Structures are given as C-alpha cells and as structure tokens.
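Take a look at this single chain in structure tokens; it is the form predicted on its own.
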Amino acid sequence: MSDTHTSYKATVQPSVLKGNIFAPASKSSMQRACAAALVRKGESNITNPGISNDDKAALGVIEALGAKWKIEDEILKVNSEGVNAAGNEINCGESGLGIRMFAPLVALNKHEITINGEGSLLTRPMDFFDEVLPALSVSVNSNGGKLPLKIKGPLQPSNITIDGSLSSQFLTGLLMAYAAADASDVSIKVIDLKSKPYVDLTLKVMQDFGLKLPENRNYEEFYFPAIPVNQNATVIDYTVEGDWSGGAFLLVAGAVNGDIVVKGLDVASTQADKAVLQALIDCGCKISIQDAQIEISSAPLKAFHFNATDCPDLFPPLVALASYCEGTTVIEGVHRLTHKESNRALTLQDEFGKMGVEIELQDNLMLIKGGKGVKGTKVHSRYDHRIAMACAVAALKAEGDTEIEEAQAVGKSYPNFFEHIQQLGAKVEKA
C-alpha cells in the first residue's frame, strides 16, 4: 500500500472552487536537497521542507547514512560528516527517486548494506544497478532484478556510459555519488537521456549546496574536472520549491470548475512539470501567469496536443483536464508510464473509462475523447497517488458523486491534497 496511514475512501461531490491556495513542497526538490545535505560536510538549513511519505523516507535514509537532522521553527536542519552509514540496512519506502538516487550513495560505504522498500517499489525493475555499479568497483546482489538490493562499496568513480531512456533518476544518484567521492577527470556518458529538466534540477541543487559540479556537455556527457572543490561556507541555506507536479492538479481543478489563485510555484523553475502551463494555455481556460501567483478559472475548453515525454507525471492531471475539453486530446509519451506506481496508461484508461471518458492507446500516443460529459461513479486509486488526485479533480464537474477507494494513496506526494481542495470549496467526505 502506498501510505502508512489508515486506508480510507474519499467521496467528492461536484463543486465550484474559489479562493487562494499555496502549492505543496516539491518532493523532487526536497529529496535532492536531503541527498545534497548528506553528501556535503557541515550544516544545511532547508526551508519549506516537504511532509510527503517520500520526503519522510528520504529523511530516514540520510539518517541511516550518517546525517543528523531536526526540524526547528519549520526549518529542517541537517548536520553531516559525509556518507558514513552506521547500520547495514536502509529503507526507501515507496519512492522511485529515493531508491535510484540513494543507491549510488549507499555504494560509497565500505561494508555491505541492504536497500529495501515498500509497496509498488518491490515490483519495480532494478537491473540498472546490476549492470552499472560493478563497473564502479561495487558488488551488487539483487533479488532477480528486484529489491532487496545488497550493495558493497566503496564506489570508485570511473568513465562509464549509461542508458538514460528509462529514467533520469539513476543519473541523479550517480552525479551525487561522483561529487561525494570527489571524482576527478572522469565522465558519465549518457545515451538517450529523458527528463532533462530533472537533471537540470539535480545540477542546480548540487550547485546550491556547494558540491563538485560536472561540466554538462549537451546532456550526452557529464565530465568531472580534476580540480578540488572548495567548501568554504559553514552553513548552507536552501528553500524547497513549490511542487509543479502537485500544483498541476490544483491548476487543472481551477480550469475544470473554479476561479482560484495558486501561489508558491516558481515560473522560472527547472521542474519538468511546469510544462502544464502550456497545456492549460492551449486548452483555452482563463489563465494569468504572474511571478508570485497563477490565477486560473474555467471557460469552454478545447482539445489540445501535448508531448509529455519529459514530464510523464503530467499524464494523470492532463487526462482529467482533457475529459472536459471538446474533441480528442492527444498526449505523447505513453512509453514513460510503464514503471510508475501502476502502469498508468492502462490505469487511466480503466478508471476514467468508469467515469464515461473514452481513452485510446496507440503505441506512444494517448487519445482522450473529451467534452461528452463525465459521470460520477466508484473508482479505485490502484494505490497510486496521482490516479487518486486525477479522479478527484475530474469529479469536481461530474454528474453525480465520485467515490475514490484507497484515497490515502495521496500521502505519497501530497498528504493534504483533499484538505487543500476542501479549503477551496470542494465537498469531500472521507470514510
């Protein structure tokens, strides 16, 4: 299951949203900040820390790897002497980014450490590590390409080539590990890198924390020069960005049946999911994008074409949006959806099908036939946070009530999602 909290179902009634809301903290930014604070020796103060299950799992991991942390006055304070695990096991919860980013950092230790996880993470493929880490003097034993992983280092940076087509998260972990190991005159070459904006975010966080930075050679090679890094600053201050992937659901909710203002999203962010703005502009909702806030309200919506290859997490909110757009919306990038919490392409097709929205899958394309009405019914999150939120947003203008089973799945990325839409006027009952 996707949450440590008790299982519940949420019933959402058709509701018009009004008012102002702050977007949640970005778990992409928060988890990277946790890793950087671990790698960096010294004290780091992290403002606006996230509270999602994945964020809590990241804090558990950095503690197991030697960092000390506490929250004071809503600021996360991390003290670290670098990667130095006390025990011989870490648990990444259900976080795909967590396992892919922290495994190379675990590999910096000299003794064997077991990496475990929970829920859907136990079924996700981990063969990447079996192939890459041995090239860095690390021994790896996986459970037939799945968790648990047993890793024994220490990792020795060297020239390697990796496949970037499955996920950029593996590269994030390797870049952090190379920085931690003070890599010199070595490079990581990457073939067919997907989700480049997430790599930009990783490099930005590394820079903000004063870690050794590689030269980015057109996303095809990341070269670490033979110069020592100078870590003068005693304390690093970092603010976790608002989350565009969680914020996307709020924005779509406004476009579907609202007149709301969303604050806390940086329009200059490197987060890939900022691309949701283009889809919202293209579908014809009323939107005003300002530095400090985004005003968005409903209008007659039309079908749009969107390429989600670099931002696959936008599929669920965009399917909710497309359901209310007149005509057939086309979203590219379906191949990126197979190894998520559920096979999201099929899950979206099934659950929105129950709500009367026809979705056709054609190889790498998803076709959503919208504007024909959405009916309230009983749906299931499939223990996937983004499916639960997508169904809730679609429910805001449906005919009749929508009951979402296993709605607690939202805890993975956005624990107070239902409370936030309630604050905007959504009628939600939990049972």
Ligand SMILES: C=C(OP(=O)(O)O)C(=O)O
The other form holds:
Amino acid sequence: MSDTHTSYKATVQPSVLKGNIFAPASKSSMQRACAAALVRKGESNITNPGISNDDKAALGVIEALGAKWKIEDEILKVNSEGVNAAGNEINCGESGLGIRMFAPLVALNKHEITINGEGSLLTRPMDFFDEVLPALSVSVNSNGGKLPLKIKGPLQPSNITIDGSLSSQFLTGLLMAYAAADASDVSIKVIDLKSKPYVDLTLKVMQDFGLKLPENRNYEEFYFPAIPVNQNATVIDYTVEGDWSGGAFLLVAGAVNGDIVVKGLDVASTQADKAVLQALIDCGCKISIQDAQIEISSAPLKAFHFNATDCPDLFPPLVALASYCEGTTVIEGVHRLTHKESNRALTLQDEFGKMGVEIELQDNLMLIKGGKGVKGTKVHSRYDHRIAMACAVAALKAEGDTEIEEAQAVGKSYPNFFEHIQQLGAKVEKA
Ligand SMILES: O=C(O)C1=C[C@@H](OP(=O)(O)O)[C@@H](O)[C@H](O)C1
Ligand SMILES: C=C(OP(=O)(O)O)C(=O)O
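Following the display of the form predicted on its own, present the structure of the form predicted in complex with the named molecule.
All chains and molecules follow, beginning with the one already shown.
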C-alpha cells in the first residue's frame, strides 16, 4: 500500500468528467465496525474494509486493545475476547472519531493507559473527558483539555447527563462503552445533541454486531434496559457502507463539470451526508437517484439554502458546488466547523478567496457568492482532507490550473481521491 503521509502537490487542470466510479468505504462505518468487533467476543467478518488513515488508526487501536485481525480475500477478519489492553499506550492517529469513540473503551481497562494522536488531533478539544469520565469512576489526566490523555478505569456505567453540542462523537464512545460494560437500567441523558444521524449510525452498527442496544428517547436520553443480551452468539458478517461524505465530492464534481455515475452509495443509509442529495436537487443539476447508482451531470446551477448543522462535513463540497451556482448560497451551521481538522469556516473562506470566490461569514451562516467564475491558482489544503478535495472539485471548471499544496491530506478519509477523479478523466499531476 502506498504511503499516504508523504507530502505532495496536486495540480488539477479544468476537465470534464465522464464515466462510472465507486464511492470509497465510509470511515464512519468502518471505524464503528472495528470498535463493535472489538467489543463483542468472537469472530467478525467485515467486507469492503476501508483503507484511509483513520481506518488504519482504528485497526491499530483495536489491536492494542486486544483484538486480533487479518485481511483475507479482501475481508477483514477480527477476533476478539472483548476489550483487554496488553500495553499502556494507544495512538488514534488524526481521527477525532477514533479518540472520542475509543477513549471510553480504553477506560474499561483497570490499568493506566496513555492515549495520544497526531497532527490536527493534538489541538482538538478533549476536555469533555475531564468532565465526564470521573462520574463513571475513571480517573483522567489530560494536557489542559488536549491530548495526551492518561486514563485509568474500569469504567462503570451510571446515570449521567452530557452536553452533545460540541460533537456527537463523545456520545458514540459512551454508547459503545456502556454496551461493552453490560450497562443495566442506566441512561445517558444528552443536552443539545448535534450531528444526530451519526448517532443513528452508531446504533445501527451496534445492532448489526448484536451489542446491547439502548432505547433512543428522542435523542435526549439513551436508556440501557436491565435485560441481559448475549453479545457473543454467532459469527457476525458486516459490510462497510459506501461513503456519502467522500461521495459528496464526486457528486459535486459531476454537477459542476461532468456526466458521471456514482455507485455504492446506499440511499437508505443513516449517514448524515446523504443530505447532499437535497442540495444537489435544489441547485438544479441533472440528477437521477436510483437504488444502486446516482447519475449526475451539469446544467445551469442556481444558489440554494442548506442547513448543515447535523452534517457539518458537507460544508467543503457544498462550497465547491455553490461557487458555480448563480447567486448567493446560504449554508447554516458554521458554528459546527471550528474544531474540525482545520477551522473550516476560515480555511474555506481563505482558500476559496484565493480562487476568486467570495465567502462571507455572518455568525452561524456562510454566504457564498457564486456564479462569478472561479480562477485556478495556488491553494493549500491546510492539512485538511476536505479542504483539499473541495479545491480539487472547484478546479474542474476553473479558469487555469489549480495547484493544491499538501494534497496528501486526502489520505485521512479518501486516499484514492485523486486517482478516482483521474479515472473519470480529470487531468491531475502529483509532484
Ligand atoms: O461520528 C462520526 O463518524 C463523525 C461525526 C461528525 O463529527 P461531530 O459529531 O463532531 O459533528 C463528523 O464531522 C465526523 O467527520 C465524523
Ligand atoms: C471531522 C472529521 O473527522 P474526525 O472528527 O473523525 O477527525 C472529518 O472527517 O471531516
């Protein structure tokens, strides 16, 4: 497998896309599957495993927490006896979901374990754990609310109330850990939960792996009943879903300058970023949504309104789309962008500004003044995979070439992104 961390610049020339492409595996689905396969005792066979840096980090974590895994005939086979860390260090790479989902699982161990990460993860907030884990009998020592975290359990589920407004990922981790600890007659109450569909995905994966499932009381309370569950009965077969988050860039590429078919995206998925379909319909591109594939091609595009509060990862592809839509597009949910791999409201404003697209930020609203032409120039990924992909898609119909520095950032979620658009006819050079 090629190294997805080595720095490179990608130069994208204006290109018309044509043909068929499969969306990549969803890292949200894959990372959850890894966690669920670790939690249950027995064998899990995971088809369509992801290969992104975040996915690889998740495999490293479950191994450090006691699971054994191998890839055979393209199927990821995980064997676990439940969470049981041999060592005292865990590294979550650059994955926000990784640290927030695995930290409560790490806390199931009795001995002290240090959790660390890399790149932008080192500056993202983790103070949630300082506040919440002590209420579950876990001692925590963070670096002023940042990584590294030193955690010593074992975590004991109890009735707690948490704040869900910063990220849903903390809840995802607690739900997995409560299931692993066989939580009984206890609930997690959540105030102001954001990114709700991501919690639906967590519950779906827990169900698919036969873990103990809480009752979802209107996203305000998750109640684990006092009924025991046999989490270990059979071999589990799970298929990692196609990725609506990465797929959104392909779909937008089709809408901006193409006539393509994107396969492997399930319209019945609980993934938050499936909502990209609404924006595509509203902007007036040609789109035909079928069970197994989406056909999409360009047409005169018009500005649209979209609320991305619960699907914040759609901001970057939608900004690329809005750049080509006549009029001012308004996207709500800017507050959700501050603590991603970059502060995405500002990085989108800066990098698209270089391409001649004016973006105005009005508190929670982003206004993109589209339809005035996009100019190819030198931009920077800001070490954020979604900024790199947004610039690349915007480059497809720009005037002149676009040079994207530190384009290897795409490896976090979609290492084959540039190869995929090349297969569709995009002229891309990596150097
Ligand atoms: O659970 C997940 O897989 C994710 C949840 C979202 O984060 P928030 O819940 O912090 O919005 C999303 O932005 C992130 O890329 C992946
Ligand atoms: C924010 C993202 O991921 P995470 O929070 O898991 O690092 C993302 O993929 O855009």
